[in-house]
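Below sits a lone chain in structure tokens, taken as the form predicted on its own.
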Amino acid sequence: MFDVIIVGAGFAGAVLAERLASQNDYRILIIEKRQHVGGNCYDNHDENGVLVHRYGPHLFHTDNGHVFRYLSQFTEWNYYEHEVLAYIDGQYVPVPFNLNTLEKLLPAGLSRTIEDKLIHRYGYGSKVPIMALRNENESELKFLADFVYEKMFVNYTAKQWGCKPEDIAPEVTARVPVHISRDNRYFQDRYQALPKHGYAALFGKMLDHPNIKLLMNADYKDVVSIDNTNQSITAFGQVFNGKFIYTGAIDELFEYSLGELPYRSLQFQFEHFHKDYYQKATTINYPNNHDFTRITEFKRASGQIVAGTTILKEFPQDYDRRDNQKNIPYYPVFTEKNTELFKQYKALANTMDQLILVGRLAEYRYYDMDDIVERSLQVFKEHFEASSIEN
């Protein structure tokens, strides 16, 4: 019998499996419903030899040196600083909105006036939320806030979340910043890179340990039975006394007994072209045109030298667990009602000492890649390090 069973071979499951096997000498079973490790970070070479991210672009960035050093045990890096363009009013402009964007989209006199007022009010290099600009007394700054909201944010968000622009909560706009600088990088983190040989290779090395066993293309329910009433777990028909780490959807774990939690899903459309490059940047957003939100060209990020190029168009859609075209949950939908339902499921989970929830779906919250690595390392420290076990 195994010491720990983990459901899911994404970052949460893989980091915990690696730590438990290498540091504690535990025997680990990972049950993964897909035919590959890596979760939504999985990448592979398509039929044309282009390295693509199968579930949308994943560009690693972090200010967390501890996380970067940890992952560096399992990969070399190609350093890459991501830049994104948006198609606005017939031209391609940098996003997030910055002084270069301002200069491209507005008349010269007006853009200089607004630039001077932004720098004087907030200082060069700062980031100002749209809501802060909307609360300013200066008419030009209010104008800028409305302009950015209408041109770059509202329609993109409506497509992403499947709602009408007027239904978008005002709090969401507070997260939209104007960058008072001419730095066109999408991220400003200290570490920005891609695994040199891809994410799949990184995960493969992370899980290459004799104590880690993988059960692929399998439903965990065929292996594990959870009796919440009696707070017991069986695995392969035997009583299981070890820890059960779950990284999937929490409502599925409890068989939707309290109702379904909503998510947003995505549909991906890959296209290959017999040319060196397709577009001007790795990612171009289309907030006001087309049904898709963005196009990503992978060669521009990887630096791969190969004939032809492959792009990916992303179409947001509603999640439906019963529809094979819509049954991958990518984003939790954060509303007061949904948060309350999650808390009820979390209360059920808290009654089981063997159960540990980790990850975006299990904790019903958004994690970037570095965040979930840090979270998983913290779970290991809290639950499994020698000092925590002794205490």
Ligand code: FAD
Contents of the next structure:
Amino acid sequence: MFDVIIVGAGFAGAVLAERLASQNDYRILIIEKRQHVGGNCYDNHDENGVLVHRYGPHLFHTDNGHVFRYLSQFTEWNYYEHEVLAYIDGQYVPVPFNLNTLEKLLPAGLSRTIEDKLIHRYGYGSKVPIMALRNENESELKFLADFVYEKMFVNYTAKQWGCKPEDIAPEVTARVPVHISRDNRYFQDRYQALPKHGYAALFGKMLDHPNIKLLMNADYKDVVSIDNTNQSITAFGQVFNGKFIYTGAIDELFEYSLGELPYRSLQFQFEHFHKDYYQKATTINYPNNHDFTRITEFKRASGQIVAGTTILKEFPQDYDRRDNQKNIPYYPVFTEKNTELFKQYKALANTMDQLILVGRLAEYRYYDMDDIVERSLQVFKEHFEASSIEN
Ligand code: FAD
Ligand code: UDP
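The form predicted together with ligand FAD is what I want next, because the block you gave corresponds to the form predicted on its own; please supply it.
To see the whole picture, the full complex is given below, headed by that same chain.
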């Protein structure tokens, strides 16, 4: 009946379904446990008509022209460059920490001295991860490193990850490096935009193909069973011999047989206000005050003209698959121990020829949207493009 079964209709599942249907004329079944496509990128209009991102703010940004052109087949764009402020010592200051932030938070003489030292040491325009800056021995740079660590990273990271910055992979805090410039943008990528009619519309267009069937509100385990001892997959009670592309959590796929992989979850609190704007930037981070990490005001990013405004507060929490308030695994937790366990699951997966793992949860990776689109296009190329099949 189907050539390929895909679990999950986020970017990983949707890109592969789109490629396989449009390029290979394959018949695809996507099994998605939510009521909608788009995975965590899903957006819709709230009861007040404001377009909101249901699973946290999703700002598309990439330097990858190939990915941008691929997605542009399915959407027009509103160009938008993200700016974030942090509430520190009673002031709203730019994030990532940059020379403007420095000037706002420290006395003029000291900030000038540190600015000169930073430019001399690293060069104007460079980006230095906070954990690298912490290795500095020079007294003023060391002072700065400790200051930024304390004011911007330590408490935010404690809320977001439940640990100290040094207890999580350095790549995580390096996503928001100290920026030795006066550029207040959150990202410097060449392409920064939001889908003009929203992510849900983009996904709708990607998946609008007669060869793609969607089974919504269904956990794959309701219809598929995997037997990795005998290397067999059964779907709807019959042996399935095609490829099985899985974009959900890898430990779930193997029934937690090697132990549970840790994730961080989130609670989202949306609030609507009958005024034009709520705050002075799209996102304001709260590294020290309050239990939430950040507040995002959607219409500032979308440019939507609408009466009133809706904001979102994000409250991080531990993931618990048995508690329906905490059972969405938004972020893998990047530590050596967890990566080790992931590798063991991956080794199990490698024993099954039919299985292809793609996605943030299946690969236990901190993929941004552009990364996962690129990765999915690569998977298509490696496993399914005519030339790779002939080989
Ligand atoms: P997902 O979008 O998670 O899709 C996986 C799908 O599989 C889900 O729909 C899920 O319901 C389904 N599924 C899982 N298990 C099963 C099962 N057992 N049966 C059936 N279906 C199942 N990236 C950016 O580039 N910019 C941003 O600003 C940004 N902000 C983010 C903010 C937050 C709070 C989060 C959590 C992520 C953010 N991201 C951002 C990352 C972005 O969400 C991911 O890159 C992208 O969603 C990854 O796509 P995916 O298909 O791997 O996973
Ligand atoms: N971070 C921080 N303070 C900030 C912004 C970021 O400590 O004001 C750290 C924190 O550990 C966070 C990581 O940097 O998880 C990556 O931030 P990013 O904004 O990329 O997180 P995401 O948008 O993926 O949640």
